[in-house]
Amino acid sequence: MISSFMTKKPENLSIVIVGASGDLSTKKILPALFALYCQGFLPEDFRIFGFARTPLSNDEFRSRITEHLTCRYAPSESCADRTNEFLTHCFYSPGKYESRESFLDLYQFMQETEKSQATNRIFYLAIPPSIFLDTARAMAGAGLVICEPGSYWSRVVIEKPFGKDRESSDILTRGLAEVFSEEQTYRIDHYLGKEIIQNLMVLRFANLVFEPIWNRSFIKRIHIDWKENIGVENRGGYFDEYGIVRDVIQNHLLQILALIAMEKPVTVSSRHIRDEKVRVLKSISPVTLDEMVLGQYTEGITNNISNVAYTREQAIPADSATPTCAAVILHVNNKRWNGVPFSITAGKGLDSRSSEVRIQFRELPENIFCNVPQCLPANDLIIRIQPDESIFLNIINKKPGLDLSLVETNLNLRYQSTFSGKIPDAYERLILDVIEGDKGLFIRSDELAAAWDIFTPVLHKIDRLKIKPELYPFGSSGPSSIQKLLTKDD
């Protein structure tokens, strides 16, 4: 997590990407690379080989790439050299995700291509779930993984979501577990990677101001909400499978809230702050029905543009269920923050598009201003996560003037303005990570089941009543119902 804790880069890589032809691939994890590459993150000797059932040639894989390169790190004049260079890196080699037959070509294909017998190799699996475990089984068979603790090493990559239950999760992380070991395992959470989610411990842990009142004595209550004001789109038939609680709520945001409410780790070693994340999941209590709301959002007006109904885009059922809006309210039952509600909303559909998280304190005891000239609002820290990477201290003020006004005004660090450089994209920092072999922003397997245990049991709740979401107009702020649970207990 923390770049000086990093391991030595490799020398010989070899990074195969199964599912190569698909968006995740074309438009996040080669640029990625790419944006690596050119800061001179990747070893002299590496190679790219995309898998997939797509056929493609070399060529043609390469020019589909082309498309999505940009050149944030390589000057203008040369960055036609760089992508020509990073593309006599990039192979392809087609096949069946599930065939042994078609990973041994594949392997002799690498062969063939890479200078040595001895090299180390990172598999990305941006597939979807229900084939990873053929997939991996596969390219056991065909002898692609070293599974042997050496001087070389294999390590897989695989993207959410990481079942839809406990069950199935367990299911899954026992069946990679006979190809790939806990050691060799990366669950990728792409908003771990992002640089103000990264800046949460620093905040706590690095400034005085911040970890003394860090508890439930001067912080009333904390609230994560993530908005976009887009539908589905062409994701239509994944996201009916799973809904906003799945895709988003139950590993996202309840991330984002691990780090917000664990205690101090040890050290900044993965393994201490892992430790501290799933002390921390364990605690919560699971998710009740009467403190959590379902919506889904039906035909709406935004910008002079007409949007339709959930159930009537592409590949969605007419009578659908699914939530793509949600707020849940949890709680951490532990010393620190017994009695602090933890409220999180997450919705599709809506009227902005924005992740933030508000940290609101208590109010003031005895405060002597309450009737200058009215009481103003308790002081807030805001951690916007997209679309402006800021932090924000809302405080009380007093307006210049002859005489005495309060006002509420906020200080303000806005990443952009503050800091000179680039940015790294989420999947820059964590693929990274993964030749390095930092595990710091990865899942553990403890920490993915403690996750499952806080939602499973209202999830198959959901399911065996059969509970119809509230309906929200497309553009608007969502189910009137989320703002009465947010505020019962005001």
Ligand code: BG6
The other form holds:
Amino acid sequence: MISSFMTKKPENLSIVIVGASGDLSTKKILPALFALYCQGFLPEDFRIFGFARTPLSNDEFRSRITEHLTCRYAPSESCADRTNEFLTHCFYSPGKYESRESFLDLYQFMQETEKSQATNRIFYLAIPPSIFLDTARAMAGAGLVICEPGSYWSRVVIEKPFGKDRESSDILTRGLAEVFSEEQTYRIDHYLGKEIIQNLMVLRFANLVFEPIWNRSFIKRIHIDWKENIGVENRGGYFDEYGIVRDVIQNHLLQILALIAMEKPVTVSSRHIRDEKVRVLKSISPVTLDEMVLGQYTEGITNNISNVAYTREQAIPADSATPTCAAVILHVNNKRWNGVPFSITAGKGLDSRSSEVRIQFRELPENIFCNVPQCLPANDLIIRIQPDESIFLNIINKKPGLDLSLVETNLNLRYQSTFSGKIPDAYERLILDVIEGDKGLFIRSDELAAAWDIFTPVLHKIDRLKIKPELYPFGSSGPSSIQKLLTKDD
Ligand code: BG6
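What would the structure be for the form predicted together with ligand BG6, given that what you showed me was the form predicted on its own?
Everything in the complex follows now, all chains and molecules, and the chain you saw is the first one.
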């Protein structure tokens, strides 16, 4: 993370993408690797080995990925050359995920292709978590993974969902630990790779104006709002098993909350940052049903297009009770935050695509301007994650004129206009950190366990009581009960 001022480029590298023909690989991982290549972050001696069930030759694999490689970091006149050079480093070996024999074939192919006997290896498991364990065991059985700490390393990258509750997550963690040590395991939460999320710690701990007021005495509430204006699209099968709480709240949004609420780490080392995140997650009480709203979208029209109800989407059972929208209130029980509600709302099929954090400050005591002409709202700090990364501070000003009239205004920092240069994609940042062995932006196993402890009891209760979500039309602002929940303490 912040520590990556120096590059720790290894002298050689093989990247194995298991599940190389899928969307994650072609749309995110390979374009990010290409971007790193164009910027000179990959060693000269590097190879990418695609591995998946689809039978493809090297050339077929290369032509499949070419359409997704964009030259963000290569001048347009050299784009074709850079792309072709990159493709010469890409290879493909078909096989079955849980088969040791398939990985033995891959291993042999890698040894024939690699220049050196001793190579650093990254295994990116871009496959469903249900087959993580068997795949990892098959890889280990084929002798692909170097376990001994030494001058050459093997690292594994996995992506959520890491289980469905604390227990299944622990089973996954223990199973993977048979093959890869915690040190070798990089659990991605791609929100942590987003530029503005990385800025949260800097904003808090590098600015004197924020740090002293970042507590219950000055902050009234904190709200994290995440919206998508699309449905589940072609991921219905996955989504219906998990629902919105497991899909984005327990991971992406809780991670944001942890960065906002945690205490200052002793240093910016990955160990200290993650120690503080674990500490704050452990001080959050488990969510209760009375501080939660669940919703599911029904049909609705947006921009003259009619959208089907969730239960009519592909691969979704007609009686599914899976929530596509949820609101929760969390309580951080420590000296800094006691009594400050942290709310999170997240939903698909809503009226817009945006995500932001709103830090609402308390009203000024004895405000002498309260009747000029009326008391204006207290200050707000808004951190907009997407679509356009920005930071706004709402402050009260005198409106220019001969009378004394107050107005609420914005101090704006818009990334697009303030910072020249490109904003790296989250996967570029994260894959570079895996290459450099920097774990600050990855989820440690105790952090994962603490995050599940907050949600597991309520998720079990929802399943046991078969709680029905409240319906809301596609394209609306979500279930009406959300507003009631969010304002219940006002
Ligand atoms: C994924 C979720 O982790 O994040 C998706 O599974 C969601 O449901 C996606 O759409 C959102 O990511 P981003 O980066 O587009 O906000």
